[in-house]
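Here you get one chain, nothing else, as structure tokens; it is the form predicted alone.
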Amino acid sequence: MKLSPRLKMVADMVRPGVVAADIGTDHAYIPIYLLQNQICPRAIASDLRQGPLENARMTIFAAGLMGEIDVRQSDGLDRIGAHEAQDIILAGMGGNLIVDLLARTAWLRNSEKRLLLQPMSHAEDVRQYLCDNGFKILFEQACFEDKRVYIALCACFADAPLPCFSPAYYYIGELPANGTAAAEKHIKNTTGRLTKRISALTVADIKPEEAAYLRAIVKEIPNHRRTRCADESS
């Protein structure tokens, strides 16, 4: 199975050994990959809907790997047991629906457990409400697939209390530590996103709390990096 860019950058996050549980798998391809290539003894290819489901059977189906990869129909991780699967994959969905599926399902609030992320949009609420929740995010990683750049996000729940974060933080995260020109690009779309809104505001002339609420983000953003590195030399 050879991925794209972006699904190889989450299967890569996924610790060898465990088993993993795809929550909205489409055609089962990080699965396969896992399997394939000696990552997990088994995975959990799941997902919501039925069509996506029967193309996930018939790529397993062709990899011979039937009994090493559990299909099930699930929203979300309703029919996942805490006791099936040690690392956790929701990737390729929105960053609200993400955060949607992580708050109804407690037994994710597990050390032990990792959770592997790949917001399409909405990075920043992915953040927030790990970071709000107890979680902490361990790392992130970034990568070019198509002329657009994708982030993944790995966390787990915190044995500890986790430090006050500023809201610069929940939009750039992790990244500045990456280093990769992924990551920086993708910072440098966020503060243009950013400047874009902040602009629209202006000229509108409406919702002057929020248009101050992102100008401070936006010049805080690049104090923040610079922090951020001198922390990780340290």
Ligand SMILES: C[S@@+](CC[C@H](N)C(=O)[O-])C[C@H]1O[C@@H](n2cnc3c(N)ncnc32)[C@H](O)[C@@H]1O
Second form
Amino acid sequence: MKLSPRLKMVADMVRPGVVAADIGTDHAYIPIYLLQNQICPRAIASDLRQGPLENARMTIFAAGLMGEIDVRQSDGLDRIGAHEAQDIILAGMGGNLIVDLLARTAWLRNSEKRLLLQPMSHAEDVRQYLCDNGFKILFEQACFEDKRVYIALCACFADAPLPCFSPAYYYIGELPANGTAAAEKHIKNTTGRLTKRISALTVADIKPEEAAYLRAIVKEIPNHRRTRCADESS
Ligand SMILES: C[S@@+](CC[C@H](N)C(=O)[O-])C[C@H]1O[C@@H](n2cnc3c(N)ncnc32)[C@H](O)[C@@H]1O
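Same protein, the form predicted together with the named molecule this time rather than the form predicted alone?
Below, the chain from earlier opens the complete complex, with every other chain and molecule after it.
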């Protein structure tokens, strides 16, 4: 199984030796790659819809991995048991759907689990959800594929109080620490997207509070670093 750069980026974040669950797997490329490369002893390939599950079954059958990869119909993690998988992959979905699926799965609040998240949009909402709900973003990756930049986050539940984060953190997260050309490009794209939104609001002369909020974020991004709540640092 040769993965595209985006899927390879996600697969490379899985910890060797664990059971991985790929939620919204579609073709099951990631679980097959994980088994074929002996990264995982077993995996779960799950999807909400029958069509993708059929794709997954056919690809897994062709790879001779029916015994190692459990194909399962599930809405998010609803039919995945807490003890069945350690690394949970949610890739190729919108950030809002990822947040919805994480929010209704209480057993993810366990520091032994890893969340490997690859939002196609609204990454800021995913980061904010994680930070507001006691999850720590451990690191982020970025890659180029077909002239687009994709990002992926690795997070886990922190068994400790978390600092508050500046709004700019929700937009660029741990990407500055990543330091690759793809990460830099994603930060630049994010700044461009925010700047466009500010211009549109300014020209239309609407939502001055939102424009001011976004302006402050754009200003902070170049010198971004985590900032603690005023009451924590005092
Ligand atoms: C665009 S595909 C992404 C496939 C693959 N993960 C990737 O990154 O290339 C999104 C998949 O998520 C599935 N999906 C959408 N909502 C879902 C849900 N609530 N629970 C599980 N899977 C879902 C869709 O059926 C589809 O197969």
